[in-house]
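In the block that follows, a single chain appears as structure tokens, in the form predicted on its own.
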Amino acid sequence: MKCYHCGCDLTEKDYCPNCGTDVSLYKKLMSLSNLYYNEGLEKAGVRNLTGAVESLHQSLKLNKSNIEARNLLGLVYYEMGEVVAALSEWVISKNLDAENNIADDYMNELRNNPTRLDTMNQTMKKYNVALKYCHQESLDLAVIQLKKVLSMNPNFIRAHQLLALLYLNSGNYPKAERELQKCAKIDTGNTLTQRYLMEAQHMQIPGEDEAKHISEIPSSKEVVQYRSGNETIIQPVHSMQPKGAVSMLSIGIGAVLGIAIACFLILPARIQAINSSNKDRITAISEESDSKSAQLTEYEQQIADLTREKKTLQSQIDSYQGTDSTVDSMNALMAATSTYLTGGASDIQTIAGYLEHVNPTKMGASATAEFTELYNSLIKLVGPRLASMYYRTGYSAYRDKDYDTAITDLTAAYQYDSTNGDALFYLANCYYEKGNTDQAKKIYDQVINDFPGTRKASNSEAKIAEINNAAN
């Protein structure tokens, strides 16, 4: 256990051996994260998932940085079918751990099973559909979705407990009980599964008011008594049925008969006429289908024509603005030239302004050899004049904090005189007020390489290890 202050390795005492911060509260609760994530995994290991999530909660709650502990819940998540929340889990992970993790090997396991990956995503968007089914009342439709997402996914708790409850809904507790037992099985702590069983159960155990108990009891010859709920009849023994409900048994008989016939006679008619409207629907859908994919077809092929003729276009509009480029930087330096052979070196800053605008590495191959020789010469007088000028207007706009400024000037000075390690140091220190503390350490560490055994690389090498102590 490490001290979360300095980060020194932790003993029996109830202080950090380093800094001397109190870290008895520090580690109790990290105790208590590991005693949750035990639970969890005790629980996990008897299929009780509902409970090892809550424990592992728990155990995150106390530590963020429980790895073993998030890594597990990840495990938990995907166990349950809740692809998603595994996989933000592991990543998480990543993030706080990058070396030796296994949550590398788990979502490395997912990426390269794309088809694994591509069918936990069509069981998401499916069971999305089936609770939208659900909204507009279509619960038909909702069952056969999530019969389609339990074949892809069968441990997606969610879509068997909803599959379940429309079951219930339609009075099919047979089919629920079922559903919920293979809930049960891969998660026995559930205690919504739990609660939905007890339901489909308990309504397929008929009640005491609808059962009959009857128990013949011969009181004497003539009759016969029995009860049936909570009434007594008595019936005579050789009673005879009146001849008003043998009529009355006849015309329903007759009744049935004729409605089963009329059935029989034009319930097939029915059946072919609406099979007849379905295979019209189907073939004028398939035709409207066909049409707009040839459509479509059409307007890709519009497209990838517009992106060739765009990239055309792009490219030329590229070599126009290379030669305006060019011509300018020429025009540039043949102004910076004139001005040094007109009057030497004393207006400086006129001709810092010519420069400006050449710039021979991004001409590439434009640039001529003479061009670049007559740059290179020029270079060579009016150098050390123009870092001289441009350190100083750098180092005056850093110490009035006008960084963006700073920077501009202090690069100047260090290209035309890479001898200056000042101004290499205070272009980091630049960077390093702005914020930009990469590129900074990446500066500080040509100081250091550049200009070895100098004070200036001694402080580079501090404002390095604040930089890095402040990212721990």
Second form
Amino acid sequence: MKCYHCGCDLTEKDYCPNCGTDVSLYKKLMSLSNLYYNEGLEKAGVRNLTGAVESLHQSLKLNKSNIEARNLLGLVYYEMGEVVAALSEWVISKNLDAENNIADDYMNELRNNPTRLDTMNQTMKKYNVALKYCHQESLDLAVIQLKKVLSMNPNFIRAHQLLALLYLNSGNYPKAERELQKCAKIDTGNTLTQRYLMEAQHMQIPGEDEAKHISEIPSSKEVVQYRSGNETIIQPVHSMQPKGAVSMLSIGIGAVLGIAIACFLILPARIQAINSSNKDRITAISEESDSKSAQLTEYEQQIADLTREKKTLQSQIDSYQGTDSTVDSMNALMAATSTYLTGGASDIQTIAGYLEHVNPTKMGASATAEFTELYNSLIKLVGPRLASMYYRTGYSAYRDKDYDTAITDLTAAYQYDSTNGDALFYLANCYYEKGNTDQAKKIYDQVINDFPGTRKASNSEAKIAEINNAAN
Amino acid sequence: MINFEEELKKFHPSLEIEDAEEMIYNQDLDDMADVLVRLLKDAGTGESDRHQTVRPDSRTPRN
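Now show me the form predicted in complex with the partner chain; what you just gave was the form predicted on its own.
Then the entire complex follows, led off by the chain already shown.
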């Protein structure tokens, strides 16, 4: 021990042998500090770490330079899992006494194992996260986090205590007790651990209320009460048989449970199977539909080809038909000419019959120049006679009011003899009588134009006026 | 019966290694020995001052 005034080594006297300063109080403080250190050492020896921390803190309050006390405090902190606090104490210790300080060895040991130091730091961080979860009421997450912390730093007292508190809160008293037992093994003097432990143990034994409740059960003839070890067993004399309503209720609950199981377990599987089979069927139908569509398209193409072919053939047929009519007309003309030349000129009706099949205007371009010339020559020879024959029959039909026959014959009469105004006039009359006034007016106009100044023309004008008046 | 909320308030965040330097610097290292030495020094200074103020009177010649 050195004099606080001059730094000289002190003796057993109460004053400094060098400067004479009274050091009695100073020496008492130093010895008190040592006393607390010894107390702390003893407590640490029996793993009363909390008590050791308190004593060593007292020692250091009296003498901050008590290096042994400070180093021991760091060691106790380290044992409690408080690495940062331990390091702090050792750093201060090293600063107060740089030579021959065991704190240097402790720190070197940590420095030489950076993984261990990092792991310790991680445990601190995770512990802080767990505490945060607790404040956010995410207790399950906090429990998981604390378990991780304790797997990395099994001596971390505060983590054990917090985990035990969470277990107590969730009513998991056996787990809480286990954690607290571990905690108590590390630090025997922690009052918080002891309090939680008492709570956990207290909650696991049957409470007084429960015991009271048991004692309050009347010992009637319906129950038999006996003790088996520490347990009081209350057994009914008669076994309870379910009554009617209870039976029905049980059946109902069973049915509901059965339906629920069917709904939640069986039905989904069935629905899935049906859906699967439906999907397969839809796929098959879809494939079939695709093939049918392809066939349909093919058939449509065939129909289009056939239609085109049919049109081509139809046009060919039409061309052949035209040829046939031309041939017929030629044959008819030849027959008519032959009848006329072979002396049948008097047989005008036969010639007329043949010439009915000859129509050069319908033949169009297919009629050759020779055919037309022959036709015109024959008409020039037999035309007047044909005209008079058709006029007679037509007029006779007109008189008989057979207007259809009259129209045909009178038309032919005017065709073979365009100077026959009477034929044209009676033809107009036929149309008029039939009610075809438009055609009648047209022919009456032709009569007026082609045969002006005649009686037929004036009669035609009268007829047109009559038609117009009737229309108005 | 333990009140969870109240008990939770007793738990504080743990210091991380990054915070160790700040903790060391902010630690109040004054001990009782420092206080005693200061008191004794103050007391010694006061006494010497009183001696210095008394000395002129002591030098006055006795009759």
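Computed from a predicted model, the values in this text were never measured in an experiment. Residue numbers count along the first chain shown, from 1. Rigid core: the largest C-alpha set superposing within 1.5 Å between the two forms.
Visitor: Once you overlay the rigid core, does the Cα of D290 travel 2 Å or further between these two forms?
Guide: True for D290: a C-alpha shift of 2 Å or more.
Visitor: Please state whether V129 has a C-alpha shift of 2 Å or more between these two forms, with the rigid core used for the fit.
Guide: No.
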